[in-house]
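In structure tokens, the next block holds one chain alone, the form predicted on its own.
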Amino acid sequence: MTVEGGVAVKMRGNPAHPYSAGELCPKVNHFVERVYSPQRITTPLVRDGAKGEGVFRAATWSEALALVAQKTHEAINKHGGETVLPWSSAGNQGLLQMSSLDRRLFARMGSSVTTGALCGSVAKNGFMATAGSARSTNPMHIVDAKYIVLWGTNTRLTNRHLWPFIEEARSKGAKVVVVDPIRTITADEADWFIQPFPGTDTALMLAMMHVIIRDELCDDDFVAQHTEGFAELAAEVAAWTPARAAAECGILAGDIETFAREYATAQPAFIRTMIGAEHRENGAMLFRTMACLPTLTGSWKHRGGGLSRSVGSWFNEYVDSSVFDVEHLLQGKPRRALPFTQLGQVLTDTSLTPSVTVLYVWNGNPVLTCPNSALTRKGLLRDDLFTVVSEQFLTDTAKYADVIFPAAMQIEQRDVVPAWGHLYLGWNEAAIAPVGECVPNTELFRRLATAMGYTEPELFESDDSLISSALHGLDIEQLQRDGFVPLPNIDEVLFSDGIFGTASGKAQLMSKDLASRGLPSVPTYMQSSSRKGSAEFPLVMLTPKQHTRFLNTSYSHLPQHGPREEGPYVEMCASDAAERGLDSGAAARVVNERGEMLLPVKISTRLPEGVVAVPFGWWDASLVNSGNVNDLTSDAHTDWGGGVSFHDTLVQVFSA
């Protein structure tokens, strides 16, 4: 970062980062932009407008912060603590930024908590429920594979920084396969393309072990040795035939045959996965299912084989957020747990008690990111419900706020940032003081925490005492000098001595505390509600993250993101928009039962008949006399993970 007088001028990539290799995003290249922008918020503002409109003053910290106390207090005198509901997710990264001091001064209300998450959360527990340990292989040893499949991730858009290692496996003879229902930038680039009808992707893989099995391709000595439940398994996946598998999920039989006999053949075999798999009904068994796969063939035995998702667990063992948690504030009370994912549900349901009556969001944009969307304006719009947003911009949620926070940016605050593709910890200094009067996340919940009248010293603890406090094995210096350091357990093959994190230490191929839970003791597929379709809406919508200047809310209103990309609009392939009347660039309406949009019509070849996609990420402003695409989508759960089925939802598009 170049500074100048106090003031950002630049910001670059570290050039001796070993994965970022000094690239930056295309997002982060304009991040200065973003510091000061004229959209930004600057200093506390009151509603001083309907709920909605986005009308607001200024206001002091001082007045702010007393009329967050004193609706906070008379609220929990009423109803109890568990009125408050504290609602974050991941918008300011970091440690201490995503979740440190709040933990303890929502304890110390007794407020409600959340349960589940948007992301991450179904992906590792459905790959748990197989290999007991959320760590899954390091993405950076994808440069020895000799195969690679990049199973529904977009990775040169939305992890382009390991694409270079991937081109490098590539070149000393790799094979890159790409399975997604979607044809990406990404699929442009591969060997081979395999396109399953979305949610089938359990189905294709269990005809995959249908083969491996049938044809003798399984490492025998390390299914005998390591794994639990081999004869379960044969026994399911016998009737998954390729040709069964390939009416289900509409691709060939014989590409089927093909893709199993490659994987299990071309060691070491890589597969490469993210997020975006998980947002279904059963994304958990999706993932559970998919971790069969490496440890059939014996994959994990082999630097450059195994499969890679998050690797956020990995650095659990030197970075204890657990710290932050100070039992006694707690005052031995206990606490009621609310669906994060379902934000809308929880603020229109009327039979709960007590009904939430102080909300508080922070690193969260919910109106756009939570899906049913309208159903969570519709409880923003409360009377009874008062609603504190720390935010940098006026987003759509902090519209429906009754005060707003204005909140800091990484270059403005200390923090440490684990990551999630990779085995580096980095060293985030501030390097200018905040703009105007924000501040960081700690910072809000201390001055919080006065003004509620709380004295616990917990509450008050420094950014660096709580740094120290977590962080264990690791060369502190050497992380404030370099700006990153490696996590020691780095070159570790993950699982390559065959002991898993079970209590046997062995692979689950059959659960029986999958079993005890209701849930199917081995990988199966059910046929989501998607698949199965609808007479009234036969068409399934996905909402991918496919532009390159965004991929998310905090960028895509701002003038070097957003309004530099194509869309929004409703991609479809020509048959579908042709049954419908539809030309490319045509008026339509998406509709389903939740809501409705009007988009321009895009007609491509990425799309197979019956899938629409209307990609993610656009303000509610950005859209003409509409909502947003997450007023369409589905907030059922998934089967297990605490997550939400995005890309089982069903719409119609009609002419406009």
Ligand SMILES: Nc1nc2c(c(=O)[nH]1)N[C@H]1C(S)=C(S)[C@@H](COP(=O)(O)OP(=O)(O)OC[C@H]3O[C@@H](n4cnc5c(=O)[nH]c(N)nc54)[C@H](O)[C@@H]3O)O[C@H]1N2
Given for the second form:
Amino acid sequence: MTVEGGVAVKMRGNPAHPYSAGELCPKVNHFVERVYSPQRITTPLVRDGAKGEGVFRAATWSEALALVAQKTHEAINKHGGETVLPWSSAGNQGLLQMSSLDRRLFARMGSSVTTGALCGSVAKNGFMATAGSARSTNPMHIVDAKYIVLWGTNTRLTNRHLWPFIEEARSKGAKVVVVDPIRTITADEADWFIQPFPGTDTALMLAMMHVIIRDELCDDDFVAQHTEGFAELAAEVAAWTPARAAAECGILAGDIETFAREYATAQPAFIRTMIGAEHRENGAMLFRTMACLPTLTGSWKHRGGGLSRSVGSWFNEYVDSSVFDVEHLLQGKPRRALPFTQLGQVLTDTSLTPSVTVLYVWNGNPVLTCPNSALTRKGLLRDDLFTVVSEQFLTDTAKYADVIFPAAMQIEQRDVVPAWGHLYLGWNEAAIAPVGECVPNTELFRRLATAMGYTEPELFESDDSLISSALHGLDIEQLQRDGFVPLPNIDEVLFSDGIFGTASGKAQLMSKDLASRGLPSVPTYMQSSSRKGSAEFPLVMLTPKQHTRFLNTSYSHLPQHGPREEGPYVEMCASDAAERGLDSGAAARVVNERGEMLLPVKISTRLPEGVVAVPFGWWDASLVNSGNVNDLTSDAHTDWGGGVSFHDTLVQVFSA
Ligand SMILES: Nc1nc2c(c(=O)[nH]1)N[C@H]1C(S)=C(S)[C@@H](COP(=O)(O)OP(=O)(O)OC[C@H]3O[C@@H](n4cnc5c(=O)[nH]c(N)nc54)[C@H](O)[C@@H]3O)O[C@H]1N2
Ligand SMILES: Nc1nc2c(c(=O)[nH]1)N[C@H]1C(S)=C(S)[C@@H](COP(=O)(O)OP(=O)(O)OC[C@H]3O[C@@H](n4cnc5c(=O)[nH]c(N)nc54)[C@H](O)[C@@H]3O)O[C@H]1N2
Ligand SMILES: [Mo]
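With the form predicted on its own done, generate the form predicted together with this ligand in the same format.
Once more the chain from above appears, this time first in line as the rest of the complex follows.
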């Protein structure tokens, strides 16, 4: 960071960082402009118009805090602590600013808590059902792979720093296969692109395992010593011939045969996956089944083998966020758990007792990032709901607030940053004082605790003290000096000894635990509602990330971001467009029972018949018509893991 006279003027990446090699992505290479953006919220704001209208007046901190404390006390006195709901997503992903002192403050209030997540908890819980551990393979080991499967992840867009490692592996002879219902920019660069119909991957994997078992390509010793339930799995996959799966997935049976044999024999074979494929009704099953593939072939044994998803849980051993939970603040009270992803349902459920009457939102933009936005908005418009938002910008969510607190950004606060894509812990030093009256989340929660009249010292712990109480077994001096430190176990080849994280230490090809929860004990394909289709809404709509300059909905409203991406559109194949009399660029209405969007048509060869795609991340306010695709998406839960099935959404498209 270059700072002149207390003003940040330039930011660059650290070329010594082993993963990023100093490359800033298009999301953050204009970060300094974001910090000093004229649109930034720099003082507390109090609503000065109708709810949702977005009209506010500046207020002092003491006025805003007093109002929030008064409303919160009133609500708790009337309905009990569980009437308060804190809703926080990832924000800047720092240890302190993502989730720390808030846990203590809301425990002290006895508030409700959220369960599940928009991101990652399905992949994690699906994977864990097989492997018993949330940890998966170090992504950087991909350089040693001979066969790379990028399964439901758009690496070149969403995880671009991994791409050079993939290129390096390819230069050493690795083959790169992409499995995705969309021919993404990553698929464009693959050696082989496999395009199953959305949500049918589990059928594809069952057929792969059919071939692997039938052709005796399992690692028999590994399976015998380190797994449970092989016979039950074999019985399930026996019926999944490549021909059967081919019909379900819309791909060729011969391709399934080849894929299975190549995957099993080209060792080490590495599967890389992320989040996109979890956003489905059967998302957890997809990840559970995927974890069986390297288990049957024993590819975990090799550096360059295994399966890699988000690796945040590697940090837990060294960055212990459980120190933020202080039991006695709860005074033995139970906490009511409400589903994180279904905020609209929670806020509009009239049978909920007590109903949520005070909502705190920070680190997230749920009006745009949760599914079924109309329901979220309806809930936020309730007259008897008091909404507090901490934000950097007047987002579509902040517009519904009664009080907004101005939030600091990364370069204005100290934090440590665990990663989800590599195994280096980052040190985030404050480079400048916060702009205006902005404060880090931790400081907001200390001020709120004071305003509430609470006195427990745990509610006021300093940032430095919180950091030092959470870090273990790391060289802090090195961390501060270099800006990053590798996790001590970074070279571990996960599960290479065949010891998994389950109670028995064996991978669960059959899981009694799943069975006891009423779920299928062995990997099982269940057709999703979107695969079944509907006469009224016959098209499956996918809504992945598609813009290099957006981070979900963050950045997209800023001049160097949204305007430099082509606006939102509905992408479809030529035959689906022709059937509807739509040409490229024509205005189309994308409709279902939840909402409607007016979008230009983009005809492409990236999608199969029956599947359309609309990019995620645009704000409502940025467009004449809504740019928010979550107006249409399904808020149905995933099979387990508490996620949401954004991609199991059905729509119809009409000429506008
Ligand atoms: N540029 C950019 N980068 C980002 C983000 C961003 O918004 N913009 N967001 C960040 C965040 S929060 C996350 S979680 C990661 C996500 O990283 P990814 O998981 O790589 O990204 P997604 O776009 O969610 O989904 C990836 C792919 O999943 C595919 N998919 C959907 N359904 C299925 C299915 O049934 N089977 C298969 N095989 N594939 C399926 C989609 O077509 C999509 O191409 O990206 C991070 N990086
Ligand atoms: N249709 C569809 N919907 C999706 C997805 C999809 O692929 N398709 N992806 C899902 C995924 S994977 C994710 S992760 C979620 C993301 O969902 P969210 O986390 O809600 O998304 P963001 O748009 O990143 O919003 C983060 C907000 O936090 C604010 N913020 C950042 N740092 C701080 C801070 O330190 N303090 C405070 N108070 N605020 C801060 C930013 O200004 C921004 O407005 O969206 C999900 N929704
Ligand atoms: Mo995410």
